[in-house]
Amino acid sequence: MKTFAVTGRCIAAPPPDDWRESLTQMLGAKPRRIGTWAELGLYGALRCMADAGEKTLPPDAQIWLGSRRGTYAATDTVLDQLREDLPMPLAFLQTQPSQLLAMLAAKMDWKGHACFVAGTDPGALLRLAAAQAGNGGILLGWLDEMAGGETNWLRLRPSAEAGASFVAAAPDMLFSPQISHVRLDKLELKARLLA
């Protein structure tokens, strides 16, 4: 059984209208050569880290990013370009989900384990991350640029919280602002709610 305290979060589904301006302020310059998917991910991850009061992650922390569709919009653009000729290099790069992870690590001056997983269940992403998490914890993200977009992130730190106040939680509750702790009891996701 692993328990994590939620020490920071960003829940933006959909993100606010001015999210691109906020991202430019966080980065100190307008991002270049990346697509909307990566920009949205950077925005959410950096807001989550700021909420946690951290500028970087410990070396033994991990970044886990999940998405239902991944870089769907960029991939669609590249497929359209392939019908005419070779895809544009920058368009092709935007189809790579790991581009976001590399940019995030560079912004935080962090070296460690970062992983992208395509799927439909944020709870499954947490189970994968928790199985490998060390003392530095996890920066866990769920990202989608379709239908207005969403960039949901949690900064999770290992916790020794005990007690019976944890309740069963559906995977879609993982990013709820009401959750203060998450626990994986075998394969079941449990949560402690804020008072």
Second form
Amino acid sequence: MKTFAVTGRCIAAPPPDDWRESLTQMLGAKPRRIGTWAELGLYGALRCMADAGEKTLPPDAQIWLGSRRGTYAATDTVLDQLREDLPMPLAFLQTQPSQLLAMLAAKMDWKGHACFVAGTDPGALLRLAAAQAGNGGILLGWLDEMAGGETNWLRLRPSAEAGASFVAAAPDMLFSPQISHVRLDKLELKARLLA
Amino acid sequence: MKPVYLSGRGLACALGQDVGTALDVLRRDGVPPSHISLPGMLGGNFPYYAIHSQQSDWNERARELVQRVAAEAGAQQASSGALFIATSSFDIGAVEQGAAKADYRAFAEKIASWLDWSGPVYVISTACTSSLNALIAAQALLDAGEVTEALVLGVELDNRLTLGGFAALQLLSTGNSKPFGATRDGLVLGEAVAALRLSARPAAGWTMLGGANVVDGSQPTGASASAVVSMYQRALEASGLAAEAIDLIKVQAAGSPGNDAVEAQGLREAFQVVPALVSLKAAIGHTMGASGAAEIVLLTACLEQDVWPKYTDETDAALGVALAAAAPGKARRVLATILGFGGSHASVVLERT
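Return the structure block for the form predicted together with its partner chain; the form predicted alone was the one displayed.
Zooming out: every chain and molecule, the one shown earlier first.
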């Protein structure tokens, strides 16, 4: 059984209209050469880190990212380019979801374990992350750009929180702003609500 | 973390569609790559280690290969455990044929249905390190007691998106793969489907002691020496071993002018005495997301059967490291490394028991 405290979050589904401006502000410059999916990811992750009051992650923290459709828009673009020529190099890189992990690591000047999991659900993503998480905890993200987009992130730190106040939670509840702690009890996801 | 046991393996690659055939062909000096033609100014003919097959329908070909390789690994004995699919290209080849939509979940469900898989399914996609990250994740789930069996299935099959992308980045060789070679000029890509069955139950043969993945975003398409060093240190720490305990390292050494040099620098910094080194890229090409699993399958079989890849190209003396011309007399503890796009550096430690 592992319990985590939610020490920061960004719940943006869909993101606010001014999310690009906010991202530019956080980066200190307009992002270049990255696709919308990665921009959305950076926006959510950096907002989450700011909410947690952290500029970077501890070396033993981990980043886990999931998505239903990932970089499908960038992939469509490259497939179109490939009909008559080679794709643009940066366009090809944008088809690789794990590029976002590198960008995020670079932005935070951090090196560590980061992993992209495709097509699962947030609960299964947390299960994989929790199995490997150390004392530095997890930065856990869920990101898609279709249907207005969503970029949901949690900063999770290991917690010794005990007690019977945890209730069973559906995977989609993971990103509820009402949750203060999450717990994996065998295969069951449980949550403790904010007082 | 507790060690996990390698209880089955399977492989389809340019050398053959099962482990035994691949070993036999490698023993007879391997196969030359085929070639693939790409359009545009940076296009042309590029060598490519394709899996020999008459089937042109992507889905049907993938189904045959996945089922064959999984069966070789004894996957049916693990089908209620966790399935980790490791890939950088998913089923994009089928999308290119108009036979699939770019949809991760549909891809995972398709593979699971081919295997009659009843347990949880995860798709790990961290570019070239996908298989090693899948192994690390599988070990953690086994260690947590959430499953007792897991199958890591690396799948990287023919598609123009990957080849075109690597060509556009000018990362491909137009000649041979020359790991750590003096005249190395780029990567030669290849296809592979590879399976490693892991179990919490002790099994004779090979044990996975631990592993580590280090993402360093300072070089989006390449490796960094400090991350290579950190990767080795973390993998050894996770395995409870000192650097001196390693007998053999399967390096990435894909023949990239820049990355091979960075990897060599990391090796020299991480190990006071660099252990014996081996690369399998010249035998099967760089099979990207499947490469970690494919090369572990091939390497463990090589060590058991005393087969060793031959390197015909002159080593780059400036690198300060060289590939072993023959298998080391004892290779009990082995590090298997893959470096990839996205600044991902991954390594796992295996022990022969």
